[in-house]
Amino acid sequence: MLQQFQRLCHGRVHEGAASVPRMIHHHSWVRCAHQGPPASYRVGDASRFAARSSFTADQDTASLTNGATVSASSPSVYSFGSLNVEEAYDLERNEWGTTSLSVVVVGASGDLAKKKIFPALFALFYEGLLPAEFHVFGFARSKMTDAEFRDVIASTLSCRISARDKCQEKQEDFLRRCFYSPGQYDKADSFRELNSRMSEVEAASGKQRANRMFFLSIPPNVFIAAAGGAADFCSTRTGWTRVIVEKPFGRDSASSAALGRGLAAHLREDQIYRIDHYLGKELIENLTVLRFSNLVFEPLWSRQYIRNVQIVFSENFGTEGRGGYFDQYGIIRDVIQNHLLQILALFAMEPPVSLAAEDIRNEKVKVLRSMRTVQLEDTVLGQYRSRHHGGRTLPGYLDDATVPPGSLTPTFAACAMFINNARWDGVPFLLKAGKALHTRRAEIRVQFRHVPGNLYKHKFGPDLDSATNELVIRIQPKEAIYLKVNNKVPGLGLRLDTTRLDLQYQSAFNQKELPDAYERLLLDVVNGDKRLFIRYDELEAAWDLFTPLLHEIESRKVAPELYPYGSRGPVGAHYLAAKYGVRWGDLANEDPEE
């Protein structure tokens, strides 16, 4: 046994910028006697040394920290038939019989917390996916009592359309578990008071161990201070400590690296969960399932059969008074560099060795590192202007009082990207995102190549593009997957038409309401599942693709093309697609609400 342990101590796995010992099968962090603690630990920082890694099995930590005995047969938080989630994704096993869970929402008085985080936590609680000893702590600069905090949360809670009974009873139970601690994000005393409050509540639960999860729902300029306060003064000594960081992760490579260094000064990479809520969407979660569990798709997933891939994000509303925030970032930073690029990486990656988080994230990083830097000549920028429609005036971006006069910040962008590897060489990936467009939708469109030597070519006329197969994965609204195929129209004679093999999620699975993305991602953090979270080297590679373009746009003061509010976007986007022999599939007469 000792020899096996010593052999494992020599094995290392890359975790962001640092390498640390790791047990191969259980992802358990171990401290080898002859090596000492990993470099990311600092002498004298007992609280951070005791803080749990997302790879550490609960039973191992119990023996290392407080000597508690943990059963190896503890039930899974949720399962897939007879296969529980820990076995499916090679995760640690939480022993909730002896452990409590505290979730701290830093920035608890903000819109994101009220609109997304608290409702998501309640939904998980309602479904019985959180432990019996579960508590919520709000932390913000606003002065509030526990009762006032509970009143704020109560106004945000609702049960699903298909919810079971006792909704009101569950809400009251949830609210009793909510506590509030006011403080400043950069004050050590504020976090000491928070830690004292948490320890008091956790001690009353009677559990031997306490796990803590922090969600930083705050502006980027206080990320490091708040993360440092949470890590330095509020890390648990008996369980794991995890910190969720909400985007934006910087403005470019340099600012992202500075943020990364700031977080690394207080937290290990395995404790940091960089959340991109779009990766929690049901259809994004289904991407790997669709591709790797269906023989019909994987052989076609290459340059040999796919002509182009389009990833489209459009909103039918503008900044609506939030222009001041949006103007600091623009549509490329706000949507394309993170949401759409992450979707692209998941879509285009090679089959991972397993479903373990690091195996999947390793493949995503390979895709990003294989991509060409985005060029200005392959980019179209737009900004929506006012428009008279239906007897009223729809305001332009510059009409938003919070937007600086004369701003050149784009509210629309389209770009062509390329992956320089054997699978995707020469295939254009067209990414497009915009506000104040004609429809609200997010989808992936896979356009296949023309049929070689098509026997029915004469039936389609000169426009073969309209008759090529297309796979559409509609992320929102009304989630669906459909494949466009050619069929003979019933009747005498030979007439062909394009029809759809259509999977509508709501009707096929009899679900009126799907879980919100934050529900999925928060539960993943509880389970230590990092598949849908962004690793530091992944973030670094993503910024490397867009930073030169962003700097060029800003240094040259590139003026965006104006397009009317509610239109299909700038004309330049059509020229960009035509440059690579592509037509935007989302501009066809297809109603996403169908």
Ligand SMILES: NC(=O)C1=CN([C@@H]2O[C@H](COP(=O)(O)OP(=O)(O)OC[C@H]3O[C@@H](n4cnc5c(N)ncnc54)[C@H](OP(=O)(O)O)[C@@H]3O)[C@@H](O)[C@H]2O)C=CC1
Contents of the next structure:
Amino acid sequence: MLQQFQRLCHGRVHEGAASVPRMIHHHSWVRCAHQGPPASYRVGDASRFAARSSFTADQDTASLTNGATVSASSPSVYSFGSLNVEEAYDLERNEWGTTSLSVVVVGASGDLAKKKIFPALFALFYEGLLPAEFHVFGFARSKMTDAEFRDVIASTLSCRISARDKCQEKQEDFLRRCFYSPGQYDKADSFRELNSRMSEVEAASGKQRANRMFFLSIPPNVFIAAAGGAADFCSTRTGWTRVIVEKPFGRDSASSAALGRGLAAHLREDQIYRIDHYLGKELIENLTVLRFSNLVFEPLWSRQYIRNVQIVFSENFGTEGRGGYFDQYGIIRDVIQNHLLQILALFAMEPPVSLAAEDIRNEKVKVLRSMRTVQLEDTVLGQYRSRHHGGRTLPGYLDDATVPPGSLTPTFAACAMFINNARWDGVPFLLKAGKALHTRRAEIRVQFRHVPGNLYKHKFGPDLDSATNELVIRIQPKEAIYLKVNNKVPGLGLRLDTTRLDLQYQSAFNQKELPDAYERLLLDVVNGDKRLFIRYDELEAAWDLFTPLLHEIESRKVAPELYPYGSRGPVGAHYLAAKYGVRWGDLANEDPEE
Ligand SMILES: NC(=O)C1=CN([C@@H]2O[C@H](COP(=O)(O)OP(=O)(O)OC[C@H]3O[C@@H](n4cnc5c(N)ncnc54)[C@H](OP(=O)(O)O)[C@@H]3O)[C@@H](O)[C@H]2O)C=CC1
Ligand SMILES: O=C1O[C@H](COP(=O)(O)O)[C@@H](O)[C@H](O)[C@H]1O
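Moving from the form predicted on its own to the form predicted together with this ligand:
To see the whole picture, the full complex is given below, headed by that same chain.
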């Protein structure tokens, strides 16, 4: 390890650095002996955006951009994940040692590539978070030249309000690094051609090592063929090869296992990054911080104080244009089994031993495996129908030409789930997701129990539960965390009201736009940080919870309850909540903006 430090410091390791950590962590530092011009390093910087750090060899402390300082006597104060020393970034030379990075977008002509992947890669490039020798390769069946591919990408790029400096220049630089190689997903020759194109560009970069990252942004029917092509014919021989796989990871336990076996035939588990972009959202990243770094929350985080937890996702638009895909999956597979269940697992897990990826994922698996499979009688299904509103007709799900007539696929579902462990025994976790509802929103709502022997109970009327504390973590839009508390209305007399302790991200952090989840996750893949990616056994446990329900819904042809486009969803959801003595917090009309 000392040798690696020496390499990092160009042979000038400060004596104090002899007691080096096993790995350099994000935001940890290394101090180099100062000879000649000051050497400045940003070491192992996976830069969680708020906390980029840089250190100079002749300084004892360094400021992080989030305002914290780190002193030379306290190395490794942050340890989110870990990074190999070889990948350390030299600020002054603006290079990642001797290594280039190629990102291959498989399915580069598609919706996700244009909507999310190219903009995220550009944002990282703009921020200087990618190696100097960084290239993008598009691969898909559509015929395109490099120039046409660059035009496609150009139409997707924009700069954040806070990052407009030299935007045009940066975009041009980014586009020059983009290349396109057309091919078939199941043809070895297509991948061989891609490989020789990449090798050519990498060789021209003059770097000795080449890392390669593949994003499989393609429909599931070609996942395995493309993963095989990438792994078998395009693996780098001089660095790492990592493959990002998008959901859906199968349709049920059996198909997911088959997909897992298919991938495992070509790739090691450590090369596979199963993405769930909800884990890359700012407020989800903050969930563990909120829980484990504030004394006031963790002691309350159990059945003793929490009455129920609601995890809610709603969109105010339908499946427009994606009906072909959606109809084969439905809302449970599209959103609940992955995004909402992942949030639940992070919310409910026991404190992990450390913030290392395996420790966190171990705890998530334990929670998932402690859960009861979802019961049909604890589930409500819905499908949106057309509605006339403001002089126009909002189309129903079945009006989409790509949806088969008479489809029973649910576009809305709510279910009650339970965790059979000491912490959560008996606490209902209500998960709800729907398309074409009245608003676009994702949030976690934690409803607390009422205060025993409350001295003010006569002020609340007969329904004590209506005046309990509620913690709301709003994932999107307008990210916020607020706690509803009972308060005396100022003035003479004694009138009580429920008010908010309110942390609105936009005003608190003065950030107009937060980085997109895909930026965070792509950067994590570059840095080999798997904390926010789904491990195979997690996926297996998640499917085990929903597979019996999904099979039952399909075999019994359960008809979804129809709800009008733009409404608050099926009435059945209220009955489900009422069965467990719960009221949906998101329907309480409490938000002044709605
Ligand atoms: N779009 C989104 O918002 C989200 C998408 N995902 C997942 O990401 C992946 C990509 O999504 P998205 O970009 O929307 O998908 P697309 O339907 O846009 O497909 C991506 C590309 O794959 C190729 N393709 C399409 N259909 C087929 C087919 N039947 N056989 C072979 N190739 C095909 C096309 O490229 P060409 O014809 O040029 O080869 C297309 O441009 C999917 O797995 C999707 O489920 C996940 C979350 C959100
Ligand atoms: O994975 C998916 O997520 C999107 C919602 O993502 P968001 O980041 O815009 O909230 C959803 O529309 C889509 O159906 C689903 O496949």
